[in-house]
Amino acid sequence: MKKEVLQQVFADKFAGQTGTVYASPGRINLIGEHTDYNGGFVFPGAVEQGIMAVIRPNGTDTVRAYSIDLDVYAEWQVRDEKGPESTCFRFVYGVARELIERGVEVGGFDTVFAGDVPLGAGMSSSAALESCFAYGLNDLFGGSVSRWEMVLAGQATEHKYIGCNCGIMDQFASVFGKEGKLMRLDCRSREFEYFPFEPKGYRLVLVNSCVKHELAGSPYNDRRRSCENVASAIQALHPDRKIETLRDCTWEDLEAVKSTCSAEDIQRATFVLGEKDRVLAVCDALVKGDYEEVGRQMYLTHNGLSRDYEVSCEELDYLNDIAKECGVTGSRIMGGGFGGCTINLVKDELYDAFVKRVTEAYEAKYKITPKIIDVVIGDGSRKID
């Protein structure tokens, strides 16, 4: 949505007033799935699609917010202990509270917001929303919160107000993204490095399955718990070592606890240790310009996510199979799983044939038209002048 349209909606809602426009992007992740909360490496980049918000302090202690996409409105007091019930506003509420805890004197404000990140596609529309308001509220209320603290405020919002024990990758990519660059992030040390990503002869293409399977309970948190169980078991065997996450564990460590951990927990940990190795292999391949190796590692990741971590679904596996049949260099699930997108590294000369084939085959099998999203790597959180 254009900022002019957003400003007009804001004026319509709030007596002709204007506000300041902020934006934060969604993200893709080339490789490194479910490794962030295990202290490992990820390789994300910000995209052009994102969340945009108009925000204006209103001189009261009341927040008045309107979601254009959902056509819903809510009001709440800044320091209300309960906050709004609607999930989209709880992101805003949580970020404001987290900034207050970090010393920002957030007062009441009026806001409207909208986005073009496909929901349920694994592109982290929620992190884009959190990052947009973390950046905007810090700016408008005279805060001195660093970009890293904005990342952590977004993560804390997910943990405390949404109930999702996510890692830091999504918020990191949204806040720190740069046009034309991917980032290798060490999720334990928070050290990161920008890698130019403008592969000649290839395109990054998302294929949105347009399905999202809601499973009983919390499969995301269950898998995180499995990883923590294995790390704890290894720590018990080695009290002289400091083992915080699976990042600190080796294949030999994993072998040593197979008899004491559940088969399911071992299966989850097997994927994580393999994915840690694959991220580093992709970094080496990118330095060499070896995109065929990048693609090979992407396929290996998909297999691990499908078989060991069990976060795939029939539709995503089918999209991956079609990519192989079309000669696509690399393809895998992107995001938490159970639906959403595959990310595909496609040679330019195969692009048209792949898009045609995957669209027709998926429509024929599932009676759903997949959405094709060409990836352009964009900038992170910012004020729109």
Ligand code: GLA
Given for the second form:
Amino acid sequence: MKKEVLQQVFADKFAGQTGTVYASPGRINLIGEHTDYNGGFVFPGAVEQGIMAVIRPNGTDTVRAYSIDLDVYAEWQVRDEKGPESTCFRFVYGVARELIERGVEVGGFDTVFAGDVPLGAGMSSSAALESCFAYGLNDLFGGSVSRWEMVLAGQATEHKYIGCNCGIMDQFASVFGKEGKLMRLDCRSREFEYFPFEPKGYRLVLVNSCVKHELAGSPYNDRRRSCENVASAIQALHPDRKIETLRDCTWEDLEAVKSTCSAEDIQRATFVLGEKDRVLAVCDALVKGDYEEVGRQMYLTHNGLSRDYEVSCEELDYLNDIAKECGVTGSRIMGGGFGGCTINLVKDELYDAFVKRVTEAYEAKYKITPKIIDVVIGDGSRKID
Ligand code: GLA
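What would you give as the form predicted together with this ligand, now that the form predicted on its own is on the page?
Once more the chain from above appears, this time first in line as the rest of the complex follows.
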């Protein structure tokens, strides 16, 4: 959506006024899934698609908000204890409260917002919304929170107001994204590096299964709990070591708790330890420009997410099978799982044939046209002049 259109809707809703426009993107992730809350590495980048909001402080304590995409309107008091019920406004409400906790004097404001990140596609539309308001409200209310605090405000919103115990990858990617760059983030130390991503001869393309994923209330939190159970069991065996997350555990550690943890928890942890190794393998391969190896690791991640972590679904597995059949270099579920997109590393010369084949095959089997999204790595949270 163009900012002029957003300003026009804002003027229509709020007596001809104009506000300041902010934007924040969704994200992709090359490799490193479900590693963020295990203290591991992730490899995300921001995408061109995102959320845009017009915001204007209104001098009262009331927030008046309109979501163009869902065509819903709500009002609430900025310091209200309960806040609005509708999920899309809870993100805005939660972020405002989190900023207040971090010392920003957020008052009432009027806002309209809209986005082009497909909802429930695993591209983090919710992080885009949180980051957009974290950035915009901090700017408009004279706050001085750092970009990292914006990331944490978004994550805390998920935990406290939405019920999803997510890691920090999505909000991080949305706030810190840079055009043309992927980011390798160490989720334990929070150190990160920008990585130019120009795979000569290959492209990244998402195939949206259109199976809507919903992480709040989903088994996502159960997966996280399994990982924490295993880490605690290992800590109990080794009081001399500091085991905060599975990042601190080895394959031998896992072997040693096989009889004390549930088979399911062990299976989840097996995926996470494997994913830790795969992220490192992909880093090496990227340095060498070995995209065949990157792709091989992506398929392994898919298998792990599907069989051990069990966050796939029939449709995503089918998309993965078709990619393999077509000779696509790498393909896997992207994001939390339970629906959404696959991310595919495709040779330029195979692109047209793959898109045609995957579209036709998926339509024939599920009577839905999958959405093809070419990945363009864009910028993070910003004010739009
Ligand atoms: C969701 C969460 C992230 C991360 C991914 C899986 O997108 O929000 O924190 O855990 O799933 O890698």
